[in-house]
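Take a look at this one chain, the form predicted alone, written out in structure tokens.
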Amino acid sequence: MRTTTVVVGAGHAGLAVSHYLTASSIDHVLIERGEVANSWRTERWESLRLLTPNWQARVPGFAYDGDDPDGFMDMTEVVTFIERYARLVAPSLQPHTTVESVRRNGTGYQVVTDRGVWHATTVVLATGGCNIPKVPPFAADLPGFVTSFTPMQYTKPSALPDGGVLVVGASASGVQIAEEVHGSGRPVTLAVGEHVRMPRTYRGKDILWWMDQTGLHDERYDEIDDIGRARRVPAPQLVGKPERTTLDLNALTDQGVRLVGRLVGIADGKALFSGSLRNKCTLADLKLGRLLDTIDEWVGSNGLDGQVGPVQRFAPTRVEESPPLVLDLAKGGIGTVIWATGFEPDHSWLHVPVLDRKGRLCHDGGVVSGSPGLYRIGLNFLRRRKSSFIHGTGDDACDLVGHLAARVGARPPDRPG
């Protein structure tokens, strides 16, 4: 089977790209290994929502349209806003088709998957960047009687073994399972290290909606000094509730969630700790006041004190005295850990020589270096600091297809206003 372009993933940002073909007369074909939005669908707790308003649920030629714009929608409204997007762009889909090996073929591509072969002059993997749960080696050392378990597989709190319950990582997923499982009645420790301070509102609007009208989430990845660093920073702390609460580890701390710092190994039955914990909090601190700064020059410079809430400052994390460094997981009671340690894409199926000594595909901006007609989606800062956002996918997809049909002599899609 041939056509110009495979598109391996149809969630939102294969979605996108296939508007974007579509828009430049390009033939091309989604292979999805399930259903569409099968990671939402598949690899999510129950009661997540997401972290980015409606409003902002946007993406090539469809937007979010209920009567909730200021609200943030769980898992199965995801799905169906995903769904309904696949209708209107109506692809060529090959669903519950699993691609085993991508490989050079001449000038083009071989796509092998379990239900045919593609030769295509292009290839978008569009497979999303949260594919593989990062668990540190040292995870293979907890006792016997302590149960792990990822983000991945976890679903609610009554799901777990019984005790206490030890939750590692203080990004977007760890700071709203840690919340979920103590107000469920357990006891939870949470294990803290680098870590994205940012609250919910400030002078009276979404923080992401600051982060997109001062052009933050448009901050492009060849304006960064080091670009790999900030493709590396944590999710920020947000948690999307309709009362638009800040979930920080302030928040944490007065619903009675211990911290300790980062957890940096597992000897004899006891979970070891740095003593960073103060340092990562005064750091996250920091960085928090400075988007703040930034949010309240442009809202001077633009003469709309007048216009929103007052200038706020929120108290610095507190932090005990003496954190402790060691807990003996089996007198702390502890019966689970939950490794909320972040993600990486799996490109295990890729068999061409595009990634680093770490296993991280090089790229510039998602035109994949070495391998001239193949293109990534979906990463952390990919294009633009909002690349990860649903609604940062039209333009890096826009970008992309732009390049894509550059080289296969096509009419690049019209950028769109």
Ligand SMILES: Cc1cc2nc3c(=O)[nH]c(=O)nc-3n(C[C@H](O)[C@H](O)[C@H](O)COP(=O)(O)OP(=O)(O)OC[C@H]3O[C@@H](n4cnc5c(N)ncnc54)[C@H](O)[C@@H]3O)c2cc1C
The other form holds:
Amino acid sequence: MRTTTVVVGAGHAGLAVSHYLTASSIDHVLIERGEVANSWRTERWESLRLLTPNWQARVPGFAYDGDDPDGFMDMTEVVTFIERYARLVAPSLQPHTTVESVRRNGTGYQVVTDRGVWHATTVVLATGGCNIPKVPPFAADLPGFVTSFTPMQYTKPSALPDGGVLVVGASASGVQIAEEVHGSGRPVTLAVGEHVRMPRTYRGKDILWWMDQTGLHDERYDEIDDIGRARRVPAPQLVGKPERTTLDLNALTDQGVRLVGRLVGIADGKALFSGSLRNKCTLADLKLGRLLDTIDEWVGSNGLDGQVGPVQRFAPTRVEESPPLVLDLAKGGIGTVIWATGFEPDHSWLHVPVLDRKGRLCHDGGVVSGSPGLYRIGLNFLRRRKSSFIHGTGDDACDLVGHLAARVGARPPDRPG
Amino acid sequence: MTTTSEKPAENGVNVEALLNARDALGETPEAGKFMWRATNEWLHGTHSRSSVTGYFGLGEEHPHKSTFGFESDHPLVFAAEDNAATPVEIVLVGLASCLTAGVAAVAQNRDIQLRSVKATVEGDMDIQGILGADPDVRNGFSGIRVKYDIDADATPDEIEALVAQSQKRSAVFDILTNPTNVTVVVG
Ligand SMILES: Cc1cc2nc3c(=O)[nH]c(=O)nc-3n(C[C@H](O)[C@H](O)[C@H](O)COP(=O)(O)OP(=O)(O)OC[C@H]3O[C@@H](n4cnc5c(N)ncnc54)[C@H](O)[C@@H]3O)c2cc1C
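Now that the form predicted alone has been shown, please provide the structure of the form predicted in complex with this ligand.
Next comes the full complex, and the chain you just saw is listed first.
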């Protein structure tokens, strides 16, 4: 089978790419191992809601049109949203087809699936940025009585054994799961490494509204000091709840969650935590302060001071005097560990020499380096700070399809106004 | 970011060389593998002398400009002669030196002019541990506090951020806050 472009993955990113390919009249096929929105259907826990508000759910040619713009979609709603988008984009979709290998073939690519082989001039990988939960190697040292879950295996608190739970990682997934599990009567200890603290609302507006307005979300990958570092920044401590509550470490402490340092090892049935908790919290508090300063300056320079809420500053993160460094899992009643230690993309089926020594894809804003005609979308800070968010895909897709169009001699898509 | 200074900060740290080294390591990570060494010899009682002559890194041996010597002893209250600082004080010295070097480097990178940087380090220890008097008390420090007094062309938040970033990048801070496998053999 032959086509100009194979797009792998029918999440919102693959659909956005398809939208622009169609706009440029580029013949293409969209290959998906499951159904549209597979990740949201199969890889998320039950209570999860988006941490981005409904008004921010916008993809090229389609946006949230319900009556609760400040609300947050649950998984059924996200799947419906993406399904509606898919009906609009109407791609040539090959569902239930898994890509097993992509290799170079002359000037183009050979895409091997479990249902046939495709030959294409260009390939866009829209396979998601969060395919594999990252779990540290010392997880293997956990004693046998402890059950481990990744966020992809975790469904709901009642599916966990009774008793204490150690949640490792305090980014978006970790703080959300910690709150839910603790609320179910299973006391949670939360191991905290580097994290991004954010209030849900600031000066009366959603914090993500400010990130949009001030241009922070639009900052480009080629304008930023250390893009490698920026791409590793974890997801912010935000949760999407109707009450628009803040879920920072102080909120969790108030609910009775115990904070400990970063988990650095397991030895003889004991979890060992770093003594760096205070500094990790200070770093996050200072970074939050800088974000709020940026917002305040923007408000001032746009003459909006009277029109939004007053300036706020948040209490520093409370850290107990001497947080425990060692936790005996048996004595501490810990029967479950949840590894909310981040995700990484899976490129194991990419048989093109474009991965660095750590298995990371080498690319320049999604244009894969050293392999013309190969593109990637949907990675952290791919082209912009907002790249990994639903509303960040549109601009990236437009840029990349523009690049791809030039390569195949098609007209680049128009940038939406 | 500072906006005050017209002339660039000069703290005597060659940040450019460090950043270049970081970029170079991206391509040749093997060069990043260093081995630091020290030798130690017993003198008398609890008094000993250590020396540091060279190290391995960037793929080869490097001698220090000269051999550096360090003495250590135990204090009078341990019925020793107090000929030199105790080993645990040397650990505190290592922490402070590492953090201060980091403050200077980060300040240089952020174009912040330092005028003075002073640190006071305190380490708490219950010696029931080392004496074997109470098995529940650990030998090492139960806590370490470092207090920085910094005079620089920067806001208090910027100064706090310098110190926080220095901890984040500090080898000795990591050594003290995280476990390390230590193997001691008899030759
Ligand atoms: C827990 C969690 C919560 C998130 N919450 C938000 C949020 O609130 N707001 C927000 O904006 N973003 C959020 N994100 C980030 C981001 O929007 C999602 O990760 C989103 O799913 C990414 O969309 P995508 O289209 O790039 O990838 P995906 O939605 O992951 O789509 C990739 C598709 O590729 C398919 N695929 C993968 N490999 C193959 C293969 N070899 N062959 C065929 N098909 C393949 C998959 O089945 C999948 O359908 C969240 C992410 C996670 C993990």
